[in-house]
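For reference, the chain that follows is the form predicted on its own, supplied as structure tokens.
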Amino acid sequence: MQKNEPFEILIEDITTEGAGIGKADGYPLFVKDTMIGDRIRGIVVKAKKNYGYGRMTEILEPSPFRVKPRCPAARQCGGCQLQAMAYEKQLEFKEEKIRNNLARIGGITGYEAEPILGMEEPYFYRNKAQFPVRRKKDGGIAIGFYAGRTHSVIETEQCYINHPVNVQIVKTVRQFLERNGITPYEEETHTGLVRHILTRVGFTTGEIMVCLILNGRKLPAAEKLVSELRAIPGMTSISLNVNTERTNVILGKEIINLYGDGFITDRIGDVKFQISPLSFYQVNPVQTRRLYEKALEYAALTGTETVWDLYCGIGTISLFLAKKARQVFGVEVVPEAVADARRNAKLNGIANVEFIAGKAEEAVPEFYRQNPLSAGARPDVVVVDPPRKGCEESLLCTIVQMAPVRMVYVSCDSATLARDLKWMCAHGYRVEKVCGCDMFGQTVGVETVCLLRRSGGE
């Protein structure tokens, strides 16, 4: 097909970013703002050799999965991919996601499938927010989300994934910046001061926190912000972020602190957690808890297990393995999360766990490497919960070297889990049982947490 030679198509399937997928005379067209079973009309944006883009113009015939988004800003905004599919829709595709990168990137098939842990209320689950602030073309302030794969802050009074709170908090912002002549954040020109706004949501206790990402190291008039802010209820935490780097990273490493004690608490069953405005907590606490009680269920724990929980963050799994195991040893790369993991061991009682600070394919292969006889570096039981990149090739091997029984592997993309398990059975380990547990509603991501065991293991 050439470019702006019009098409119609029947959309068969999504890509992993939300994109419809759709063939023309056995051509792949890709379009956005469609859904599966869309017979659509549209025009090619972009040819290649073998696929193409296409834009929509019409829908000929809506797909049976097909419904109206509740948040009027859901197609232009990049973070609801599938807001307009029926939720019972989105877990099916979502577990077919899971089946097709299993098998036909590591070639995993014969395990034991598990229903996807869905969603009760698949709206206003994230505790955690991150709003750009930009300048709009009238001289206004623009605080909201990213268009789809790029930088346009689309504004909207209401996200309907985002704890409701947040509409007060960025009300409360926008006014204190207009008010106070507070420029917001120039990318072309590195210029203006506020980047962004974090927010956290103690969902249990309802701790709330509000942390500014500045292009600078000083907030004018912060002490109104304080005394504004304060005026919500449940505010326990403000702080500043300095981010002076020109990077799309949004985080930079210096807290600044201007009310509370830096942190916000909040529980995941009857574990407690003090979260940091650095920390890695998910962002979805009711379905964490089941994914962390199915991690929990595959370790199969008994009070006798030596664990390495690789990844761990603040702790949150650490300290479920720990309360049914006899050690748990936790690693993680951010000082911050190492330092709020071991005060919230301490905050529980919990004394049979201890973190590591540095890179889990580092320090594990490095303890491993001088402990080799220690009943650490023999442990019964390994849990992984590693970034979208998986985990690298020298932590696989080091693990297969210590030989656990079992293996408990989370992961936020299965297709790097596809590829790690693959590498994984071809060194002893077989995968037992799969299951998929939707943390992001009416979005294309999904977690899967995998148990494996070793070849001649119990």
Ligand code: SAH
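Nothing here was measured: the structure is a model prediction, and the numbers come from that model. Residue numbers count along the first chain shown, from 1. Rigid core here is just the name for the largest C-alpha set that superposes within 1.5 Å across the two forms. First, how it differs from the form predicted together with this ligand.
- Residue displacement note: Tyr27 has its CA displaced by at least 2 Å between the two forms (rigid core superposed).
- Relative to the superposed rigid core, the position of the CA of Arg70 differs between the two forms by less than 2 Å.
- After superposing the rigid core, the C-alpha of Arg41 moves by 2 Å or more between the two forms.
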Given for the second form:
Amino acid sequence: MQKNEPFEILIEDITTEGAGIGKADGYPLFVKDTMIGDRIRGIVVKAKKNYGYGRMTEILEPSPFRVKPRCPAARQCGGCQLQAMAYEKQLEFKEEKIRNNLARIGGITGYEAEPILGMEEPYFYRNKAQFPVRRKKDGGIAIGFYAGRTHSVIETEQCYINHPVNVQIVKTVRQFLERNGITPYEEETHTGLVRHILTRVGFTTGEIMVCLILNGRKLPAAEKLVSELRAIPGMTSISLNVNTERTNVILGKEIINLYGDGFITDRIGDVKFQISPLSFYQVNPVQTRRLYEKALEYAALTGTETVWDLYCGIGTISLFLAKKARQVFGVEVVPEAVADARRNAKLNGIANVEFIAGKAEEAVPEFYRQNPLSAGARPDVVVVDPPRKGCEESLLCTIVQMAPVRMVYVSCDSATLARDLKWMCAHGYRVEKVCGCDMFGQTVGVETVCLLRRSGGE
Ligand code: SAH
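Now show me the form predicted together with this ligand; what you just gave was the form predicted on its own.
Whole complex next, starting from this chain.
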């Protein structure tokens, strides 16, 4: 096809950025603001050899799955790609994405596909928000969210996937900035003081954390901010974060505490966690619990097992497993997260877990070389929860040598999951069960838990 050529297509899929995908005579076209099931007319705006981009000119037949987004900013905002899709259909879309990736990339079929764990309330579920604070052209302050793939800020009173208390927090901070003449950040000139507002809410405890990210080290009238924020019930921790770099990375390394002990506490199931502004913590606590319970079910622990939890973060899954296992080893690359993991183990009185700081693909082979005869070298179960890029082959190699009967793979990217499962299947394992878990309603993200079993394993 060529530029400006008209087309008519049925939208059959969606990209990670939320653009619809359809085919005109086998030629894939990406079209914004469309929905799976829409039959549309459009024109080609950019034609590449194997695919092109189109602009919709008319909806010939709207998708039966279209709903009116609750959030008035849903279309401009980059956060929710699927708000215009009925939630039931979102779940179906995510299940299909997992199934397709496993089959297409991994050649994996014939497992038990469990129904996806959908959310009961797919709105207001996030416990963490990061609001950019920016100088507007007229000198005013914009606080909100980035528009899709840009850094222009869409101002919103309320985000429909974040905890509602954020409305009050943003309002309080905005008033404070305006009344005290404190400047918002300007990206182009790298001037202005306040860059972001980070908030976290402990869903089970009601504890709230607010951290202002500054292009500097000092916040004028900080004591006023503290007293105004403390009027919000549940306010537990108020701090500043210093980030004077010219960068897209939101947080700097230094925290200056203004109020509280520097953390809030939350619980997943009966495990307690202290969360500081810099540590990683799952953003959807309700679904996280269901995800971990599924991982635990697949691990099928009886109390006698030796278990590895690789990519363990602050030890959330490790501590869940430790209650049912003899010994757990956790491995995590970020040293601060390892420190949190150790502290969380103590906080919960859990002694049968050991955390190792390092890259899983280096620390585990190293452990195996040094302690070939230890129980750790012959685990019963290995759990992995890697970032999007999945596991390194050198790690999978060591896992195969360690020969656990069961491996539980928790993944946030079913494409790299499929690649790794394919490798494991070529090396003596088979995929027994797969279960999706929706942690990110209204967005295209989905988590997957898989149970692998060693062929010949009991
Ligand atoms: N299981 C945890 C964290 C999962 S996120 C939880 O559920 O909370 C993935 C984690 O892997 C992050 O904490 C990240 O810091 C860590 N990570 C990334 N690359 C790694 C590597 N090569 N080796 C070990 N950990 C790594």
